[in-house]
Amino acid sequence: MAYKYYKDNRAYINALLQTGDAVVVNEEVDWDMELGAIVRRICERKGPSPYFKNIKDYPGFEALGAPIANYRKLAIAMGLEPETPVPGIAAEYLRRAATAPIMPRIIDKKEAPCKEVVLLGDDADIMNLPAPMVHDGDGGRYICTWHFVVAKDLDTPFVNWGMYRQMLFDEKTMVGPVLPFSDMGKMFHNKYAPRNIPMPFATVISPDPLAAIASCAPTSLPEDQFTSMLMGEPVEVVKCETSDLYVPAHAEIIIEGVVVPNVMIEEAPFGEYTGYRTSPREKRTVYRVKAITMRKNPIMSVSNMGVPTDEGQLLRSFSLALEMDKLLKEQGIPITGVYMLPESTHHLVVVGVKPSYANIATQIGQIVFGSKLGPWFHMCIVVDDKTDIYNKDEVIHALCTRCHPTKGITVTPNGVGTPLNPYAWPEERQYGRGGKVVFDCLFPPEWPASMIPIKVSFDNVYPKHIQEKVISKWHQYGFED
């Protein structure tokens, strides 16, 4: 049975407008930084998404900024009430993710909105798309900030949808990093490039919100199947013009072509999800464009990476945490939940666990850092099952009062990191090296009960009948909240 969801970006925008989570901007905005500055300010203020109706130099195009940059919008994208709390969104996500895989449905090109305009050969000019200059200081115009790239393994049927940034180079060329530990990076660097075979790709700009969420998720399933599971019915896909790849039929813009092996072009710098400009200008992977297909009057989605919170930080944190939740439960670890604070730019994970045996926090750190998710974060806080992992105040209190400054912190100096870590030394960025640290905020299980400090809080140090009396008379005391 299908869940409530939005088949395309246009229906999603209407939902955001109805709840007050989007604002129509009729004023002309310049693609050269003005549009990006508006989106950045919206992210930092956690405001409504700007729906730009008038982009300078690009009549006929519209744009949506900050499409899923806060939890209200994520709840709406999932078909939930905007006020749904984070644990409620997580529970619904996990429920859908636990269902059986659903294969996508292939539809005819005549039925696919993304084929309303088909541009091939010289007509496929990416400079005719309203790629924004997102930040001052970027190395160029980034056409792809809220999108995903479709690629297929050379030797197996496996298909990956993943977000890899892409910068305009000329009318037919894009360039961007493809990290070797990413799914597409493993395909390209380990299979296509060594055999000097161009890898077909399709960049999907402004997909429906659930397809975008799935493309951020570290699922082991093909993302087209995972999108269908989140929808509760098959996502509709259509065959590309120049390859045997399939793309969401209701997306706004599709760019097709090949990833060129053994050719590199300089790309960046770029303001990234860490909130810093850490990517130096270096030679990176080249995409050669063969075709553009799109809807009439297409809507370009624009994310603006920077200090928290943008959708990259929010969705990556959300899905990474839930994948670790699944991983730890599969290992039999008695966790109560996993949460990754989006404000940490998905560098900090908080795990709640029943402290059943000694050094369980160390074991949790070894599992999560040793997984394929490990390169994306380097800090793990383990708290007990009575601490609310979604409450920053409680987590900070636990960290500062239960974590022994010498016995409770385990540092692993040699781990896999990313080139974007702002704290990393140049050599660590170049080779993707990074340390890991576990903060054990559990009282040792061998301590007798009489030795464990008693937490002094409203919920813990008052009899139940006193708590209930105070709560029931709260408004009578004169308090409004």
Second form
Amino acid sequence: MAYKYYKDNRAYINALLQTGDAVVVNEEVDWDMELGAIVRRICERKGPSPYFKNIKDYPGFEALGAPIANYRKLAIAMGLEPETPVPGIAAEYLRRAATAPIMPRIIDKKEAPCKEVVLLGDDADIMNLPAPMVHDGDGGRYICTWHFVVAKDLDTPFVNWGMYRQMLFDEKTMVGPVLPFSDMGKMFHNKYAPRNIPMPFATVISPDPLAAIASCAPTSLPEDQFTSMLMGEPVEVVKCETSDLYVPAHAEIIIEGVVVPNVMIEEAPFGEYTGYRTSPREKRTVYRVKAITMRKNPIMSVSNMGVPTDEGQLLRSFSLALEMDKLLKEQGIPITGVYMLPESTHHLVVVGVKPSYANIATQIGQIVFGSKLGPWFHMCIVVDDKTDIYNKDEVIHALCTRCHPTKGITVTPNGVGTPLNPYAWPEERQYGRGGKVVFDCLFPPEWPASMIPIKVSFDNVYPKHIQEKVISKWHQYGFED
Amino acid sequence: MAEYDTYINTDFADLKEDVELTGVIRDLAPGRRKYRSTYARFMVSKTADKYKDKLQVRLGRGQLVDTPCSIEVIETFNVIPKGL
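Next block: the form predicted in complex with its partner chain, after the form predicted on its own:
Then the entire complex follows, led off by the chain already shown.
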């Protein structure tokens, strides 16, 4: 049975407009930094998505900025009420993710909106798309910031939809990092490139919101199936013009081509998800464009990475945490939940656990850092089952009062890191090295009960009948809520 | 007069003048082609009017260097294999 969802970005934009989570911008906006600056300010103010109707130099195109940069928009994208709290969104996501895989449905090209305009050969010129100069100082116009790249394994049917940033180089060329531990990185660097075979790709710009969410998720399933599970029915896909890849039929813009083996060209710097321009100009993976297909009057999507909170930070934090929740439960660890603070740019994972035995926090750290997700974060805070992992105040309080400054911190100096970590030394960036740290905020289970400090809070140090009396008479005392 | 920029991963002081260099330059002419990149062989000067075209220099993390420079583009070329 299908859940409530939005089949394309246009329906999603209408939903955002109805709830006040998007604003129509009729004023002409320059793609050269002005559009990016607006989106950046919206992210930092956690504001409504700007829906740009008039882009300088590009009549006929529109753009949506900051499509899912806060939890309200994520709830709307999931078909939930905007006020749904994070645990509620997580529960619904997990419920859908636990269903049986659903295969996508292939539809005819004549029925696919993304084929309304088909540009081949010299007409497939990506400089005719309104790629924004997102930040001053960026190494180029980042045509792809809210999108995903479709690629297929060379030897198996495995298909990957993943967000890999792409910078416009010239009218036929894009470039971006494809890290070796990513799904597409394993396909390209381990299989296509060694055999000198160009890898077909299709970049999907402005997909429907659930496909975008799926492409950010660390699922082991092909994301076309995972998207269908989030929808509760098959996502409609259509065959590409120049390869055997399939793309969501209701997306706004598709760029097709090949990833070029054994040639690298300069990319970056770029304002990245960590909130810094960290990685320098370097030679990175090359995409050569063969075709563009799109809807009439297409709508770009623009995410603006920077200081929190943007889409990548929010969605990666959300889905990485839920994947680790699943992983720890599969290992039989008595956790109460896992949360990643989006403000940590998915570098900090908070785990709630029943402190059943000594050094359970260290074990949790070893499991999460040892997983395939481990390279993306380097801090793990383990709190007890009475601490609300979604409440920053409670987590900070636990960290600063229960974590012993020498005995409670476990450092692993040699872990897998990413070149995007702002703190990393140059050689750590070059070779993808990084340290890991666990903050154990659990009182040791061997301490006798009489020795354990008592948390002094309204919920914890008053008898139930006093709490209920105070709450029931709160207004009578003269207080607002 | 055309205007370009280029990125260097070294200190500005290390940028060599009046010798042939190879690298990526971006065209800063306004319009849809702005920021189009190309590989080129060129010579640069830290004197604004030494060569006919303007050049802005940025460092590896995008920091714009204040000194206005000039550039002589000798040749542009493509590094992508033919047929792709």
